[in-house]
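There is one chain below, alone, in structure tokens, taken in the form predicted on its own.
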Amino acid sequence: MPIIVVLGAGVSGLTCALELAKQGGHEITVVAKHMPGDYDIEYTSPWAGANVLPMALDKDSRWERRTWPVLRRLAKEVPEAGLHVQTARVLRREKDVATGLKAALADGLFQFDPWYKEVMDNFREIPANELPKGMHSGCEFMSVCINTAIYLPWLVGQCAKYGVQFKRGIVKHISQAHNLSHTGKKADIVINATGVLACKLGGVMDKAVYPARGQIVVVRNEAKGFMPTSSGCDDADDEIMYVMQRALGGGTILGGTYMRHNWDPNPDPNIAVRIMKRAVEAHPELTDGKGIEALSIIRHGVGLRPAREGGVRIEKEKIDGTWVVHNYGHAGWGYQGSYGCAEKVVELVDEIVKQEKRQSKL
């Protein structure tokens, strides 16, 4: 039965640590300095807000495909999960239009004729009539939103369920998490699912990796109806616009920015100020027109997404003897891909215990 080790505890690494589990055979621990329940800067994935807004190019939408049947699943069938399902609004602004949508962060989300229009639930163009002002274009499609807070600790439980053990390590090198299975034996596979701590994990040190600073402002308001985006917003390059409300009690979360290379961990408040200005001008139900002095703050919080030079890295390769499959570098859709993810994870592992049965036999 082979041994696997799963490094990290965010939602791609319990996604896989789950999927595994499921396909039965494996001796599976889920190691992590952070799990779900704590806030820190190193762990993202409680950061998150998280909704489902297709952000890939058609030829690398693999991801994203196979995730969104789960997660529509999991809002309709399983409500412990902490999913429910909202209308997603993506609004083209007619100024990033004229400059060809440079503006966009998300360079699939804001295509005209997205690939995701036969994917998505409900999909349509919003007619000219009813967009908001100095908006060229947009369109609206069923997605759904994900109170992280419970989503992730649901996750747990899965794994749990499935025979997944948890252990609580800080690993310098890849290598050291080959002796830390529950087993007490060595792992013959690790999962690197170590999100933007991969730039400064020993033995992987992926330059191509950085964070993606997003900054939000959780709210008790509710926003009733609909997530709304936008292609840009006039504040500045890097900061953005949506809303979200999260599911069982979660609060709204209205965001934000997509700052590169930044790793601050505090937040600013002359951004939090703007973030809640351009989420009232967006949705306006949120004060019924009072403006941001009538929005009831939870909370401010800053994540930093895992993004990486060439995107997501999904491969296996040897370290020091033993194999590591990678997954990381998701920037902002690790809830949304988590499971084509996953299911890629599944596949390399698949091939590793093949391989390596084939080579015993010699």
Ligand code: FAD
The other form holds:
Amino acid sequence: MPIIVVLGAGVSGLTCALELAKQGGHEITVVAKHMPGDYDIEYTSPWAGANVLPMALDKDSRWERRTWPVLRRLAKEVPEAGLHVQTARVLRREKDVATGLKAALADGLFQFDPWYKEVMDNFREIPANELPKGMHSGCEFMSVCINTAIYLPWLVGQCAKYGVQFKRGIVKHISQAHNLSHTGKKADIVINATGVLACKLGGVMDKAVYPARGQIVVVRNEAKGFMPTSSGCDDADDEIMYVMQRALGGGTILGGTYMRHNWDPNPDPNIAVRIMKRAVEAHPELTDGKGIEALSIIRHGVGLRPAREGGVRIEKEKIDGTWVVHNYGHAGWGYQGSYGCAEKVVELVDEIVKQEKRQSKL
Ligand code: FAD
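What would the structure be for the form predicted together with flavin-adenine dinucleotide (FAD), given that what you showed me was the form predicted on its own?
Starting with the chain above, the whole complex follows.
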């Protein structure tokens, strides 16, 4: 039975472990410095909203296309997973359209006639008479919002149900992960799901990986109806506006920022005020028109999206004689692409196993 170590317990590592475990026939150990329940600047997944706003261009859309049906099913049929259905509202500002939408931080999301109109349920263009002031155009579709504080532990539980073992560990070099299987034997394959830390991990040291700092405010106020996001804002080029209400009492996430190459773990109070002002302007019912003073703050947060020049890295590589399958660099779409990426990881693992069997090594 092939022995697999998954390095990383964020949404990428956990989803890979689950999909491999469901397939059967592997001994799987998840090893990580941080696990669900931890909040740390080196651990991105707990800080995400998270929702589904397709960001890829059509040519790179496999990950999001393959993930959406799974998240939709979980939201509709598995309430304990911590997802619920919400309408997403994507708005293009007149001033951003006038400059060719160059400032928009997601390549695919704000495109006219986007590929995802065929994929996302209940897609509709918003008629001009329904657009907020200053907006050129926009669309709405059925999406989900994930309460990451529920969903990540749920993934751990699902993995455990299929026999995956978990242990804490910090490795300096990827080759050390080979020795961390719970079986006590050397792993045949290591899945590298180390997120933004892939740029610091020995044997990988991927210099194309960098943080895209996201600051958020989590509040108790409810954002009813829909999850808005707009193509830009007047405050700064690396600031954005989005609002989403989490399932199962998880509060409402007000975002945010997308600050490239910025590792600062501390919430900036000035940015926080701007985030809250933008959110209340887009969603006045958050505070019944009373302004940001009426927001009830649960916490301020900062997470580092694992961005990568050239996009996500999902490929196999032999390092120091052992197979490694990389799955990192998901930037701001790690949840909404998680099952699509895990599917590719399973394919790569199958290829390795077949190849090694041919050579009678497994
Ligand atoms: P991580 O969650 O960072 O996990 C990395 C794991 O690797 C951790 O367990 C860590 O401890 C472990 N690790 C790393 N190095 C080592 C080592 N050397 N030894 C041992 N363990 C190690 N995505 C969406 O899809 N939708 C959204 O709405 C969304 N909103 C976001 C909002 C914000 C503010 C932020 C910050 C992100 C958002 N994202 C969203 C992006 C998403 O959160 C990330 O893409 C995703 O969490 C990345 O997950 P990961 O598992 O690759 O990395």
